[in-house]
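The chain below stands alone, shown as structure tokens; this is the form predicted on its own.
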Amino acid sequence: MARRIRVAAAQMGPIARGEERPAVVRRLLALLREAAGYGCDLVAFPELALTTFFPRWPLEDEAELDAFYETAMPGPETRPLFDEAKRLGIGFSLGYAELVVEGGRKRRFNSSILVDKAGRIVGKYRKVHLPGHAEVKERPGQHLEKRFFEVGDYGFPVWRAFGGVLGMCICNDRRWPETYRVMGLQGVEMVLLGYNSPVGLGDPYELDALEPFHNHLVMQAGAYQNATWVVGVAKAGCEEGFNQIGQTCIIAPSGEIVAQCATLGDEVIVRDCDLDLGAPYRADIFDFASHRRPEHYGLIVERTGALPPPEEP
């Protein structure tokens, strides 16, 4: 009998800088209830789903910065989401900014959690591949994740939940093959992936122009090469003057996009995901035990050598 999870990907439209947390949670609750109405087992929310993408500003005031972070999960303002999920019998993943005090100092992470149908946190992940920069640059928009977050210190774990093996990653993680492969080597069957991807920050035009293509390319490749479902959930639309690409989608282990959002606002898409769909790929094309030979990688480099640096013009 096939192992199936009915999954909802809950895209969010823009969140304004001044939008208060209870108002954002009400939007999340509406999406959660819609997913539950479709009979979903699990709903995935985007990266930084509780706030605007605040790393776009060089914030200096400590109190203003701290207000974007969660110091407890659930906390007083997010508790209704957990309670409603438990009442409805639906799990969720949620991206948020995390603030902890360890060793007498503040530590800040771009994090996500996995919550089961009983409203219990069963997994937590902290973003590893932080994009952007730490210093303020002369450009139309900033991307200061390195300024406001530490590199995640949990690695890429997976969890046995919802009848399968689930993993999480966040935004820029999706561009790096190691992200999927580390989880793939642990038998991951579904990756929940939230992102906020803007254009117009001052990157070269060719990068912005191809951002929608590259967004799907990396997720489809990660899904196919590791025989896993990937649920890519975006923050979308024009947020505080910057366009976010959206393109929330659900990708099968074949690498095919099987569902995709059609708007740049709050929207739910649903798919029945057969967790056994990746089994033929893992048994044949991507049978790591039979075909993957990491012990030979060093030998290949040794024999081929590194390319010499280019000559000065």
Ligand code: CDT
The other form holds:
Amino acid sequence: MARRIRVAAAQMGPIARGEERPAVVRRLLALLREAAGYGCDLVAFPELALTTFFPRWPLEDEAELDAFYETAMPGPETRPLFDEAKRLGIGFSLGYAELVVEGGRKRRFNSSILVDKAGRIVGKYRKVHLPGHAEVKERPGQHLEKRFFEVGDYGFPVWRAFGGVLGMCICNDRRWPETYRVMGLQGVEMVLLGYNSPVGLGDPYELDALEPFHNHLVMQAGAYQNATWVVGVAKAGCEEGFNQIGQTCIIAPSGEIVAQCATLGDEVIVRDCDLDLGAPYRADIFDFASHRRPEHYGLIVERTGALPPPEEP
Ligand code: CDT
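Got the form predicted on its own; any chance of the form predicted together with the named molecule too?
Below is the entire complex, every chain and molecule, led by the chain shown above.
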């Protein structure tokens, strides 16, 4: 019998700096209800889906900064999302800024959770690849994730959920082959990932112009090379003066995009995903046990890694 997940990717348009949590949760609820109306098992929301992308500002005031983080999940303001998901019998993944106090020290992570149809958190991931910088740069836009988050300390776990093996990663993680491969080696069948990808921060125009191409390139390659579905969900549009790409999409284990958003706003796309679609790839071209040669990779690095520096002209 085919193992199918009907998944929704719920893209969000911009969230204003002053938009309060209850208003954002109302938007999430509308998207959740729309997905449930389509009979979805699961809806994936973006990275930092409860707030504006606050690492664009060098926030100095600690109380102001803390207000962008969740100290409990669910907390009083996010509880309605869990209750409604349970009532409708739909799961979800959600990206948010997490603040925990450990040993009297505040720890901050860029996190996402996987919630089952009964409203229970069954998986949690903390972003590993934090892009940008900790110090303010001389350029039009900042990306201060290294200042406001620690590197995630959970690795790339996968979970048995929704009748398959699911994993999560967050935004910049999608550009690194290791992200997918670590999950691929654990048999992942669907990767849920949210992103906020700005253009116009001051990179050369050539890079910004290719950003939509690179966005799909990395997710399609990750899907194909690991025979997994990938659900990539954007927070899109012009947020506080900065343009963020959209292109929310659902990618099959073949690497093909099978559904894609057409706007830069709140929008739901849906696809029935056959989790067994990756099986022929895993049985042949990407049969890791038969064809991968990890015992040689170290040797290759050893032999080629010590390239002498270029000679002075
Ligand atoms: N949120 C996130 O990880 N964004 C990065 C852009 C970094 S630009 C300095 C991305 O990889 O899309």
